[in-house]
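Encoded as structure tokens, the following chain is the form predicted on its own, with no partner shown.
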Amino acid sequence: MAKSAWNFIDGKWQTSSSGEIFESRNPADQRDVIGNYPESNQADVEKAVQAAEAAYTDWRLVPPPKRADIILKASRILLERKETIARLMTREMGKVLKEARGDVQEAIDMAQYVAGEGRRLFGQTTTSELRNKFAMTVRMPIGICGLITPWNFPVAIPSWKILPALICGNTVVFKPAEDTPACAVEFVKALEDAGLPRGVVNMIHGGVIAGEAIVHHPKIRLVSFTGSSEVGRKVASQCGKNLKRCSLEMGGKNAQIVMEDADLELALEGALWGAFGTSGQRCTATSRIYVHQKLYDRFRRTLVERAKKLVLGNGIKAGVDVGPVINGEQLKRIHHYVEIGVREGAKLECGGRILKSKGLERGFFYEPTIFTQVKPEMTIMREEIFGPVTCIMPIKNFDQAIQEVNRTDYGLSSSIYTHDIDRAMKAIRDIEAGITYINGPTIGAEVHLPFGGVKCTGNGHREAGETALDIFSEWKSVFIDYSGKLQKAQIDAD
């Protein structure tokens, strides 16, 4: 039987201004509906935006470390209910349930770091350049920031944003993907239970026009984006009208170099996981693999040969490897991808079906797929596909590995196998990404760690660690003259 779950505004669950709704489905099994969700609209936004700016006035005043104490209580409460959210999501958006686990686990991790944070919101003091004079610099919370989060990630990026934003004293309006509510609503009444005051954190569901609406709002100080280049764009650009602050995270076309120095399996080991983990819909995925051609028949016959033998299914279920991905629209993006690298000349080595085989049959399953004999000029080397494909091409030297890595639009995570030093040296230095991996795949963040891009990965602004505090707070700088008298800086600092 369906659930039905509603907007979170000023403490109280409603439904929408709209009165119409959505469902959510298992993309394992299409017959298995999580929940009916509202489809809200502007006048949701609208009263969303009222709560947290009331709420705001008395949020930013209240003490940053008691701040930390109803997050800390929220990483216990989400620990707590770790396996039920972990099953939860796994039956929203598909991922196998170790994966889940580790979602969920990624935004108790994230709490507990926040909430550190709440004894370190540290400014500088400094040096006046006239005598009598004291000089410093503090942290500021910004005012209501709208949130809008993916699916992929259903718990741990809304607490990448969700999180920092409240450890720096603002108030939330957040918007999570359409695909993904119902792990939403788990991860919001973890605060609600933890004793976060009302309005503080307003969640809106709902599609484009709730997403518009809260980029569009003029009392939205800050809007957070993950999502594609293609809407981050469109985000931007409507902030920049507004001169709103905005800090985007979007695509990648992630790759692994495989010198001829490699540990084999553990190179081998790091692409299987990298392009097939979360059936490739992450934005850290290993798209884009060069394997030095000394190695390169036996890394592609072996990594052909386990990505066959890989278990496809619904990731409740011991044993399956590979979830669905996450719907029918998505499915049919990735194998028009796929037809798009064979019509280009590529060499399709395993893969490239839809699967409806038995016991796959109400789900959006599509098989590991892996190519080859791939150019750089191809679609499927330049484009984000987000599905579980991969391309393997030859490489003769370290330099023309950097070369080919460094030829995409995005800049996200790379990853380079080898046990030479002055190469991975050089890869930590030459390679244009936000993340470098040496001898590990392309996937793994962790959040003491800064995780964003360069190009067109995003806007310059990292979320997770210290630095997602520049996101979510504003630096004032400070002075105080105990001279007496008036004193000219410039002027009379002789």
Second form
Amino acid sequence: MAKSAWNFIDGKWQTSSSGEIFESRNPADQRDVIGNYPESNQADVEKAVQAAEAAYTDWRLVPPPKRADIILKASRILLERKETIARLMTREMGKVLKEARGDVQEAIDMAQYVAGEGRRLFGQTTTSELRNKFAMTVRMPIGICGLITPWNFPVAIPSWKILPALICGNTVVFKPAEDTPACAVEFVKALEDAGLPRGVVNMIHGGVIAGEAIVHHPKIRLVSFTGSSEVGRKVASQCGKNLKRCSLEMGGKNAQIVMEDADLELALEGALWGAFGTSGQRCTATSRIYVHQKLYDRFRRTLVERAKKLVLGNGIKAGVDVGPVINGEQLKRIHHYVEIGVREGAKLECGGRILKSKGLERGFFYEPTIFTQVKPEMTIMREEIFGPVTCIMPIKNFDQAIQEVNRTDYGLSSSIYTHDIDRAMKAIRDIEAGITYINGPTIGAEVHLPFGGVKCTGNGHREAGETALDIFSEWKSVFIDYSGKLQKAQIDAD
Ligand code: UN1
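Given the form predicted on its own above, I would also like to look at the protein as it appears in the form predicted in complex with 2-aminohexanedioic acid (UN1).
Zooming out: every chain and molecule, the one shown earlier first.
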């Protein structure tokens, strides 16, 4: 049964003034309608901003440990509802149930981590160059934050943005992806049920119109966006014009290196999980694999064998390894990339087809796909595909591997399988990426460490970890002079 839900503004669930709605449907079976959601417009964003502005007056003064109490309560609520939300997530965006549980767990972890910050939010105390003077730094909230999130981690990523924003004392206008409104509703409900005061988090459903209204709104002082580089660039330039703070987390073209001394079995398991987990729809997904020539044939053969055995299907069913991709447009886009790969001369080792076999005909299923005989300049080796497609290329030595890994516009995640400590250390030093795994796949970052990337992956910020606080707060330097006279810094004494 389709349910309708609404925007959440000033603590009230309400429809959009546009009167228009959009549907959320199950990508594994398009007959299954999850619900109808309002297509919001500028007027809705305006209302949300007004609510966020009014709520900010008091929220910024709530002691951070009290803000943390609410966040911790939300984590308990999410834990109680973990199974229900995970099932809804599999239904709404397709990832297999185990991974959907992981997505909710990531939000629980983030809530627990952020709640701890309520009793930290450390600044510095330091010396002064003058007598009887004290100096320190404190974090200040920024104001109203506009948070725009993607569909691939429909609960985890909203938690990465909303919770650090809240602990710092900001209020929020949140626009979840149009493909996953139901999951976003569940996350916001957990905050509502945890006792978050009205207006502190406001949620607006919708697409480009709502998103642009958020980015353009003069009272929204910060925009945090996770999504494609194409949209990210637009967000950044608009924010640049208005001198708004803007934090971006965009694409990846993440690579795994397998050296000749690697544990082959471990490297294979990692590659299979990194490339095809979440149907390759993670910004951290493994889309390039560089294997030492000594292991190349065995690695290639076994990975292809195993990829062929992966079971595609509705992620709610036990035994299914790979769910559908998010929607028809994305399915076409993935296939288009595969066609380009073939045209440019890469060898399709397996996959490469949209699957319409029995039981899958009403969903968006793409076969796990592996290319070999690839060249660095090929489109499939350069552009982010965001689907179950990976490329394997042989390398002669470590130096070549590092060079190839860095030959990309992106720099999110990376991995090397080796037992050579010197090489591992050099990889940590020389790979241009925000995340490097030693003997682990490119996916699976933990919430208490900074998350983000270099080059075109981001714009210098890091979500998660303590660094998230730097996105959502401003520093103030404070000088307290208790000398009772005018003291002049930098001026030579008479
Ligand atoms: C993303 O794909 O945008 O590191 C986030 C990982 C997950 C988060 C991925 N913890 O793979």
